[in-house]
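The form predicted on its own is given below as one chain in structure tokens.
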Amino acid sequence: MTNCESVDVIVIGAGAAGLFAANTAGKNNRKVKVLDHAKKPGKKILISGGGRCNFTNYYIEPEKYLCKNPHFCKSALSQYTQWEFIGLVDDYNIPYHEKTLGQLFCDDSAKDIVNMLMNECEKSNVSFSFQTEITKVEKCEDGQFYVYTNKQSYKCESLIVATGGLSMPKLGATPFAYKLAEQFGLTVLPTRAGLVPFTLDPVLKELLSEVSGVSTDVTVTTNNMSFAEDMLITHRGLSGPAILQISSYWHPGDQVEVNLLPNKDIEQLITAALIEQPNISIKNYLSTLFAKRFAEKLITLFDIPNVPIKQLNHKQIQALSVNIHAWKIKPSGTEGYRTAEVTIGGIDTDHLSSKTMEVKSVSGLFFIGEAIDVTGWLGGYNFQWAWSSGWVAGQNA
């Protein structure tokens, strides 16, 4: 075969997982080549966390990941922990802060993380080929993988696939990993958008559109899962951390319950207010608990008579309580992969060794990161999965 470059390890994908796998394999004196169809590395890293990259979380736990096999992620997460990645960030003197709930963000820019990863790859003599389209991958009788591209051909002993899922197609997301997995006889579980805003039916959307931009602390629940964080009303529907989190547990047709006042009891509050300010209107009273525009909208939404609170009867107060503490919404859908932060589903982990990420039936073939059926919560969990799964594959490739 003419113009065929021979290396030890090829990594397909120069995102978080791919870069980490590459520098890890390189540290083990493996000759590593990274192939990517983009012009530059780490595109998703650069836009994550509003450009500041929520690179990990203090509270990484296997329970905060969705997977058909809930035990699968334990080994990788324990082999390469958040503390080790934080140590690497510290080595590079990258300033960072905890925003909320253990979420760690760069003080300055996500570029700091990409530069760190590229620097690590450089130290490990990893080479790159960008704007490279892969046309064919095969494993031959000599046990080597042959990777054919629009530029040249490569052969390697170990092939690490880190091309991600379907989320954010504008950044170049493709189903490449799934197609390659199927080529080698692996099952790909159904995929859907995760960590994604909800869309609403036209009536509710129209009603709430006038208060888009309002954010409020809520607890949202569906399918026995709850998250207590901010909810943001948008001109398209509902977003904010609480909604993004619950979206991963939601399926079409499911109802979502929103507690708009999670740390208080509206009945108790009104009972107290009846003594202190019985003549205050319900709208003005709700404005002491919520943003004024939102309080006005709740009056319409829940069909509450705007009268002095002393005129509310017990039944009306109970109805208000149910609406405030258990507002039931049936989303019409999600915004889909266009704005989703992750892809749920993907390559079935039953085919992979949890200790190495290697395909059990194809020696030397590894799948890591978002391509496989492991999805973390919002807040740095998916980046930590990229680092951990990349590290174990890099160690074993």
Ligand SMILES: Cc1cc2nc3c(=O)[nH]c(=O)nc-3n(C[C@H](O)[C@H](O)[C@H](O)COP(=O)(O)OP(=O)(O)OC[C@H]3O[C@@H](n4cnc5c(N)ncnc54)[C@H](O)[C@@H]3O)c2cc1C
Given for the second form:
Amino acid sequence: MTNCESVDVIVIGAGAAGLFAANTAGKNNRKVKVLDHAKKPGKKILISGGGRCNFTNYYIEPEKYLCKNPHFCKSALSQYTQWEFIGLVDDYNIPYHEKTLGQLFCDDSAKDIVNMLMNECEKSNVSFSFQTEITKVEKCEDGQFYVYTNKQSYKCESLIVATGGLSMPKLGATPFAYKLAEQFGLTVLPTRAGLVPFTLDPVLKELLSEVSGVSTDVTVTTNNMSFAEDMLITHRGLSGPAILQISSYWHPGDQVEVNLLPNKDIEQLITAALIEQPNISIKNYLSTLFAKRFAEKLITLFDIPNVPIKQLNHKQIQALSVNIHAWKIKPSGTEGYRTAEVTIGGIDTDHLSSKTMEVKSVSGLFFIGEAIDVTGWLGGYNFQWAWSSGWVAGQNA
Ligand SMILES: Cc1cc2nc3c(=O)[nH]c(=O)nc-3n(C[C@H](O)[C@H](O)[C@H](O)COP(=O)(O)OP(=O)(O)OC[C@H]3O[C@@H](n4cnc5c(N)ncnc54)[C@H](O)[C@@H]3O)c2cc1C
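Pass me the form predicted in complex with the ligand as well; I've looked at the form predicted on its own already.
Zooming out: every chain and molecule, the one shown earlier first.
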């Protein structure tokens, strides 16, 4: 074969997981080449966390990951932990802070993380080929993988596939990993968008769009899973951390219950208010609990008569309580992969060693990162999965 470069390890995908796997393998004196169809590395890292990259979380736990096999992520997460990644960030003197719930963000820019990863790759003599389209991959009888591209061919002992999931096609997401997995006889579990805003039926959307921009503390529940965080009303539907989190547990047709006053009891509050300010209108009273324009909207939404609270009968107060504490919404869908932060589902982990990410039936072939059926919560969990799965593959490739 003409123009075929021989290396020890090829990594396809210069995203979070691929860059981490590449520099790890390079540190073990492996000759590593990274191929990516994009012009530059780490595009998702650069836009993540609003440009500040929520790179990990103090409270990484297997329970905060969705996977058909809830035990699968344990080994990688314990072999390369958040503390090791934080140590690396510290070594580079990258300033960061805890925003909330253990979520660590760069003070300045996500570029700091990409620069750090590229610097680590440089130290490990990793080489790169960008704008490279992979046209074919095969494993030959000599045990080597042959990777054909629009530029040249490569052969390698170990092939690490880190091309991610389907979220944000605008940033270059492709189903490459799924197709390659199928080529090697692996099952790909059905995929769907995760960490994604909900869309609403036209009537509710119209009603709520007038209060778009309002953010309120809620607890959202579906399928026995609850998240207590902010919910944001947008002109397209519902978003904000609470909604993004619950969206990963939601399936089309499921109902979502929103508690708009999670740590309070509206019946008790109104009972107290009846003594102190019986003549206050229900609208003005709700304005003491919610943003004013949202309180006004709740009156319409829940069909509450805007009368002085002393005129509300017990049944009306109870109905208000049910609406406020257990507002039932049936999202009409999600915004889909266009805006989803992650892809749920993917390559079935049954085919992979949880210790190394190597395909059990194909020695030398590894799948890492978002391409496999492991999806983290919002809050740095997905990047930690990229670092951890990348590290174990890099150690074993
Ligand atoms: C808007 C947004 C914000 C996010 N914020 C956070 C956050 O703050 N914290 C967090 O933990 N997670 C966050 N995530 C999720 C996180 O970005 C992903 O989970 C993570 O990037 C997955 O890493 P990966 O390496 O598996 O895939 P990716 O980072 O997606 O990398 C895949 C790489 O493969 C390349 N590629 C794809 N197809 C091909 C192909 N056919 N040929 C060659 N190359 C290919 C791509 O160009 C890309 O470089 C966010 C995601 C989005 C979309």
